[in-house]
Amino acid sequence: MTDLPLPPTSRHAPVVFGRTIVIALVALAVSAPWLTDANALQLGTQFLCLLTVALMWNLLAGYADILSLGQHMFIGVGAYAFYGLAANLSVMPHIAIPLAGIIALLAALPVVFVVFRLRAAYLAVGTWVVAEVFMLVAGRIPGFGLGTGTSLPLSTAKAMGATALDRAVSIYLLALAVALVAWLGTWMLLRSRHGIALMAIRDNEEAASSLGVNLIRTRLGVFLWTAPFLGMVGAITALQKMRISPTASFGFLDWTVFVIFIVVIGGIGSLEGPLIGTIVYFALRYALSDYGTWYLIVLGGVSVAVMLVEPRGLWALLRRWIGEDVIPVSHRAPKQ
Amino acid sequence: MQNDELLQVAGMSAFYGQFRALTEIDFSVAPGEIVAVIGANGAGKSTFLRSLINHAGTATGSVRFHGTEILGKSTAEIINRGIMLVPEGRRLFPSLTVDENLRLGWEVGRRDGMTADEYFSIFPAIAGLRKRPAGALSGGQQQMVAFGRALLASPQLLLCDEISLGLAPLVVDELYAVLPKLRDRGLGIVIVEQDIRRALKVADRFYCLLEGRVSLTGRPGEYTRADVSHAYFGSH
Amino acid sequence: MSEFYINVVLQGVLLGGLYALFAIGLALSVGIVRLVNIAHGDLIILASYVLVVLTQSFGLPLWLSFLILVPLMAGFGYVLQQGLLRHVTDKGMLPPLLVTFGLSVIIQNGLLEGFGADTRSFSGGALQTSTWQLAEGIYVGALPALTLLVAVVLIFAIDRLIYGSHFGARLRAVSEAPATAALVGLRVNRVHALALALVGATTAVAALFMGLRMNFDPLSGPGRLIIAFEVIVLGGLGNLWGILAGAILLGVAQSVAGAIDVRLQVLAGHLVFLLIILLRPQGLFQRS
């Protein structure tokens, strides 16, 4: 964009600006517990959870060419696992959350085995069917509130802090930790050998397979990678709401519909997209909260328009102005 | 003279995105004329043929058919006006029967030229295979059906892309023997061919493409082998 | 006891007739346009609400409303392809899925906005209540039997259309090799749009029988989509009579499980589906 004679080592101003914003957001997220109240922290927890899920859905759709309509299954598995550990087995929440992630990963193993028998577009609906099965089964497990769900015991809440603010801070920090690990981990994954294979798939599937990239194994690996993070988000959400139920914990609308809109609007196939999409989503939710169904109609309409006009979303428009990735994932020679 | 031409191409360039595949092509075909387009791999021969029916990248310049500008019209409309392609690799619909493949040609065309009966009299070998799926036919038979699909569209200009590719010499002889018969019916024919000798034997005129430009044009007898070879390979 | 199970299986078979009606349109979308239409179930629900408007707001009899609905939905399918889906049909896997996904959410919430969340159904008079006794203790309802009959007739008619007509040859050509079809002058977009018109017409039939046999509300679409999807995968993609077999299998599985414990009904259908893709991912009636 700029024709200014910059010295070769200096970056374009928009990139510096973009990176400053990202760093400022991270700094804000880390310092939030000392700056705000319990309500704001609850909202922040929701934001971080949704951001993590959006990142994972984007990793699948934008890099591994897997469109899943069933990732909410792992959120639900995480929530139910957390309840089983924290409420039934009295495991400390801080330990129960990573364990819930591991259980979600274990649940993902047979899922992968089944759904990857279906190809491409069929896999999308196939994952949805599996998520339905998980939800229906969750509603029949004795000791987990059956179809109506159940509340977490007060002892679990007390373990998170004495006051409402203390609890909100602890839960927020857990969500922040999961989000940061998910982001850093995924960023490193994308910069690794596997990440290069993924981007080769994204950019040219035929070329990637002729280069010997093992498509199936890489895809399976990415699908499994997302499960523990989604499981931990499910656990944190259960902890925050102090409740599990089949319809809420395995919520298709909350954890798949909104997430797809976030990623599509923000920009599929970039690390910046989910962040932008989540910010836009929360802004729209705030602005349109009184309009109920119209809110969803607008989100649906916008995402259809995005697919028709600029399938790489808002980030693609911004990137044209910025000129390069704000969160760089490829090993590129420095620009002149 | 110009108004007698069936097809008149002037200054046509073709692009795939940023890449320029053809540069300023001038080209013409008269009714009842066989024109060969020769050139090395990647010289732009297939792109040229497909550009004529608007099925390759984007083209600029002028393509007049019967004096009417057709550049930018849809493939379906151009075919309906009377230009039909026999595509490289035959490209039949393998699960459809021979009859169904032929019938599709009839449906997309002008429906006022060759009938199925006439076609079967030219290619009697196909008459017994009408109910077979096209995919079950031999390569040569498939090429004959691909010819038939194109001819039943009643073209005035027939474009043949690499019709000898992968076929036994005897079959190719049979196919090439048909071309003069079609010319005598008044069709203009453009053949793109790797086998230069065969192409120049049947053609009335030829164009040689080199890196997307016309490097030589004329009648087959006018030039020496060395001239053609130079136009074909460029200056080495 | 055995009569009880014969009745249960028979009901499952007849339920399969309805499921086949859900699936025919999706099979055509997938088979001809190569479109896994996430909004397929919502199109059926949309058609049902058009019937609600025609019968309740305009006071037309159900049969007349249905005769109006068929061309309406066919036209809607045509316009949907030409106006929207055409732009993403050849753009790889993600855009068509995501556009139809967005469409699905728009239809659901548009219907919620217009009609509220109440469940609806149609009244079919004596057709809904009469039953026939086939043998001692074995009964079939007139409506379920008619549904299965209509499904069979519809599959037969579409099979003849696709494999026995010139239009069908065009559909198969476009389905098999869209690039070649365009190269030899077929108007691929128009053929796709006509295919979606056919899909639209089948959703009208599905909507009528669904509304006669069960309740629906604006959010019922995804459930119908999943059933249609399971049916076409079980039946083997690109196999019209396989649809009927897949639908009956799903119907019987649900009916038998529902007789054991009514809460197991839906789960059993999904489990049979997953079990079979595990054993035969190419579907039951397709060679590998």
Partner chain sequence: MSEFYINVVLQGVLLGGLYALFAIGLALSVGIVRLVNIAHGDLIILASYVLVVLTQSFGLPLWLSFLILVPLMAGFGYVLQQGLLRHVTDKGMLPPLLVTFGLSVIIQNGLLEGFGADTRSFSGGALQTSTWQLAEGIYVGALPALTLLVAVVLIFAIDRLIYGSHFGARLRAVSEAPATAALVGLRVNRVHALALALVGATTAVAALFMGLRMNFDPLSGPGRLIIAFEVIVLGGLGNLWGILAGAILLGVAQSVAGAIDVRLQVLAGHLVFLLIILLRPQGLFQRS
The other form holds:
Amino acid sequence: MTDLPLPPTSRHAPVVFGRTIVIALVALAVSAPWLTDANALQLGTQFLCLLTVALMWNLLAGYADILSLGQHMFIGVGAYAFYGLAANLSVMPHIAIPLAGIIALLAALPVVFVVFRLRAAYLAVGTWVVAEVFMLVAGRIPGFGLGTGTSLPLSTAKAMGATALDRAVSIYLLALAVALVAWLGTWMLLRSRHGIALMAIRDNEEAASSLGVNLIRTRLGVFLWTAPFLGMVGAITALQKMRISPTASFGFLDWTVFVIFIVVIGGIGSLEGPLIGTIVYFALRYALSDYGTWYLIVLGGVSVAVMLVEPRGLWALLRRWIGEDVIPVSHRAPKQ
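Now that we've seen the form predicted together with its partner chain, could you pull up the form predicted alone?
A lone chain is what you will see next.
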């Protein structure tokens, strides 16, 4: 007698519930321009930009074991490249943003030959030093405001819409497109043969190497993969603020410290972690915005508390209850 397939058990309910939440969040993000005002869309743009950067840093540190403290260098390069394209060459912003991502990728090529001669803590410090060099060079480029920065021309803002709401909608949709492409592309990368190598490195670097995984080539590929997305985030941020400056465009606190907090809190080495961490970060930022320096103190306290309870973040705690990934990236052996 042929065995009939068993009906879904109750243990699948949390997975279905989690995936329903993810789908609902995507639907909400897509419909936001028709549901909210300009201020909410600006906040949503910030959320999507931070989420994209967190996703990229999580890919580096959580999967490829690259502890980078200098990813903000590519955000700054993207911002300055966008200014050069939009303000000096009169390129339309919609075209200048992906071009800024390509320029950030080109800037990453010489960096990998310098940085990847280092390992562990030396690599982390090396990436930070290179980022500082990029910032200092940006502050000495003629025509870009030197150390104080400069504002984008009014024509760039008008190209995004006639009113403040129209501009907020256009910039938000660009940020949403970059975030969705980054998320889908990273998911496809992790589902590919290279993704299997990355997950092997995440789980056990020595075992992965013994099984034939080329650690250096895999890490180089991941480092270069993140650069264009970071460059496009920098371009979108410059477009939203209508200004570039070395200290803001290459902001270590905004684009590295807070991003590390997001990934550590949410769950390193997972696709769900950056989303959870970004939501927690924005919730804490909103709740503590009136408390001055206590804001940073509470962020630090929360991160330490989470690491003491579960070093792999909030998603690791939730996964124990759910039982499997909400966004599946691993492959399962076929049933016999």
